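Next up: a single chain in structure tokens, the form predicted on its own.
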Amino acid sequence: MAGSSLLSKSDRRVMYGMVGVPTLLHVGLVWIPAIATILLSFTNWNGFRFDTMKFVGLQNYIQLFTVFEKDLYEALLNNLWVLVFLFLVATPMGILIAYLLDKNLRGTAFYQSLFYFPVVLSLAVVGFIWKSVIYSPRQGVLNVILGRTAEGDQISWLGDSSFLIPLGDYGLSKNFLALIAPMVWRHVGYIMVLYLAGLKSVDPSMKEAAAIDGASEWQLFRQVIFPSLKPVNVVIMVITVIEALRIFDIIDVLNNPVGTDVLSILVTESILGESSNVGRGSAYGVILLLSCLLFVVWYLRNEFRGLEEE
């Protein structure tokens, strides 16, 4: 009949299931705690009697940039330390991998399991494994190989928090760069399974065409296959942003070390530490929360830009 629905009644629910049962839950597990995250930042609060919430207004930002600004500015420099290393390091090494075992290689199959086996572990496994196995002072890898082992002439990786890198009163501590190390380890594996599903689709044609042009291994990588992977270059690219602002675990099960603060190891301790204090937790979330809210303005703008061009 005409103007009667196309969809039976069972046909509605289920499509209406679909769609409401994810919308209520990035509401209920996204949205509704962002925004609360924001107004309790204007609050001073311990979070346990309501009645004790005081509207403070900006006095706990006021605070994070003049009594904490030293917590914050730390934390803020150490996720920055994670990104660079992340970008610099991981990523390169992970698209070199990918790239060797695209050719087929003997083993190509071990390899890749070998170098994929971190990522299927939690970054707080990753962070046990390397402090047991690669920092124990007195049996660890890096010990046994320097030499280090005996009482009183070992190396205590997790425990320097003198500056390897200064940069006035702040910088890279020898411990946290130990951090990093980890991670690096399992996002290489990360960049490489995605670098690898994506050069899969390259089309070949378009290397054997560069190959009869004479064109260098090299060349080939980054005029030919690095173009077409835009795709997988953009998703690295966010990956990788939301890993160095989100890093907690590593931190969290290795006691966090001295100089080791990130921002969400502040937005803990504010919130879970003896003073706890809600207010300031969800100031040091709100300031997380803008960092990345800013990477993803600037990738959208970025996007867009490049489809009015085209």
Contents of the next structure:
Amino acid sequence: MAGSSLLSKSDRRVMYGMVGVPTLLHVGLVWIPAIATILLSFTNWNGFRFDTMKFVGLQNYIQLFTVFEKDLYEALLNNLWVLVFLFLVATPMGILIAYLLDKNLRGTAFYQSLFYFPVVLSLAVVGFIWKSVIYSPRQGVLNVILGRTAEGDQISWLGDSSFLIPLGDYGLSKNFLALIAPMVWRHVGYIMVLYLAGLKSVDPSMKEAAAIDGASEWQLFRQVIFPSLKPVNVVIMVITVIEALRIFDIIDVLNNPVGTDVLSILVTESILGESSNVGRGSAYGVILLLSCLLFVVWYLRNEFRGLEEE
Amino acid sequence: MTNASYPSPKEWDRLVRGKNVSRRSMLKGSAAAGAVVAGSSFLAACGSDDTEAGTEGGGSIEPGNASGALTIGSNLSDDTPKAALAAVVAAFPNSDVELSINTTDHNTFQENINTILQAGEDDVLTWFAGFRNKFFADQGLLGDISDVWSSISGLGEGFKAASTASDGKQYFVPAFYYTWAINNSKKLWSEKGYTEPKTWDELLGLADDMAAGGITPFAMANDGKWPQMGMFDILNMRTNGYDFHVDLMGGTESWTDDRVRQVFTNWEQLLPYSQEGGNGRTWQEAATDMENGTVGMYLLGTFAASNSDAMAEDMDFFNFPEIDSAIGSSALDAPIDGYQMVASPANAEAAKEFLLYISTAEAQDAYLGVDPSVVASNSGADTSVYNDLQRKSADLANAATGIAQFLDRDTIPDFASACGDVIAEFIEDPSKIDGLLADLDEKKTAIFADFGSS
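Moving on from the form predicted on its own, kindly provide the form predicted in complex with the partner chain as a structure.
To see the whole picture, the full complex is given below, headed by that same chain.
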């Protein structure tokens, strides 16, 4: 009775609505599909009629690691490459640019728009632009600049799947690196905007205090600004990991050249293809889910440990 | 005839299929529709009911009765074929049917066909004959159009066979086909005095001549991982014959067989003569190279001519030469394109009328008037307007002892894409082929087992 006296009827209705609707959406759009994917990964089903669905136990997983293992390992490694490049190249570049632009340079708005421009385009469009304008063997910008447009002398940017960095039977293929370049190009702008917003909120008096104490530019960034932007750093890290794991569109519109499989491509190829193999596609999906969970668990553990220390 | 006086799609479905035509629905139908409309459509519906129960093959289609909206889902996304379909639609004689074309990019369409078939947005879809059509018909995703077939004339038995699914009913209407052959530029060839090779040795000799003259003998494109499937098909049919090719596609032969290995050994001989970096080149880019005279030969469908007007003028082709004289050179890829109907179209009557129209010489003439890179399936089509390429294609197909539909149409699509990967890796690094084929054979076993059991 005490509870109901605190909240009026309409308050409670609002409360239920605000808690209930997102919960329903979350359960309906995240949990149910995720659980259905896990269940489907133990079946053999062509996606047409339910009566043709068959329970096959672990068969799909066994096949992934014995028959389709090359596709799987290549995809896992490629997802990892995207993560590495976004993390070690795109993110620091975005932060650096944001840091420089925060210094109220002349024409800063112009530079901001310039770097942010790729983010406005979808990665699919970015892919088309890079494929036809930059990578085309005969008339692409790169080969024209390098003077390699003659027949027999062209560099095939998207067609060369030999390894730049070999790791046993797998590695970083040259054409996958060519696909990572536009991803990085776009990600830099994304990070820049996020970081720029964060930098605006840094208390200027802290910077002044550090300057008076005689801190160098690097010390100022490393000791004062970076730690005070912890919430932004966390957002950037999460976004980078998610971008790396969900990468799909650019590879798909470039017709998935040999050597450029990633997990989401294997999922869609198995399920969206003409003869869908829902079971195998779901098994790929579960592996993608596990990769995400790995990161989430690691991240949450760090967060909780941080809280305990505080 | 307005939409208001038109029976609902559901009623139509019942009427046309002859299911549950109760007295009540008949009364409802005639009450809703104007007397004349209802009368004529009723005769047609009753007709189809009778024949379905009696003779095999269903009833027939009475053109001119349909009305309402009809959406054609089209994968003809390149400019020329797109304009050609628009011409076909414009020439559709029944003005009561509002036709609209819903075009999707070719590759996207193919990958999403499952969704498209079940989305219910389109009534009629562009598609491929043979295995690919049968596959969806067997899943119950396509509408039976045997009644359309009983009204069709001018299409041979081969076309009917390529349109028939496992249940013996037809689910496809062939519109046109094209042949795969070695294309070349007339200008370049007459300038240099090249002549058509008839044997494998002559082909290699010609390639030597071209290479010595500073011309890359073979164009190679493989963006999308399908163009080089054509090379595998033809080399396999020349090396091992049509029957082996069909068995290999059907999953009953092993990919680790020496005969398959021989195909790749032969192919390896061509690779030094081919453009490098094929996996990163679109077929259009390679066609432009042929047009510019930097490459001498280009194995591709005759649609290569649709790359540009200049190409359409300048292109010629010849049949892939014989490799083994015991096998000869009369088999080839000649994929048939056409139309199929979704299982429950919104406007079944208009859909069937359109499908019947597509099979006619008039519709095919309208198409070929815009896109002369294909050959009409209807024997009544106007061959006097054929250019040399079309006449040659028709001659090739008519003389063929075996016609394959192309690798990605002749086998389980899932498996075809696995083959596509192997081929793409092979042209980049032929030394990997043994491992690739062993892997592919494992995938074949897994994919065919999944396919058979579900």
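Numbering follows the first chain given and starts at 1. Only the largest set of C-alpha atoms that superpose within 1.5 Å between the two forms is called the rigid core. No experiment lies behind these values; they were computed from the predicted model shown.
Taking the rigid core as fixed, one finds a CA shift for residue 292 smaller than 2 Å between the two forms.
The Cα shift for residue 26 between the two forms, taken after rigid core superposition, is 2 angstroms or larger.
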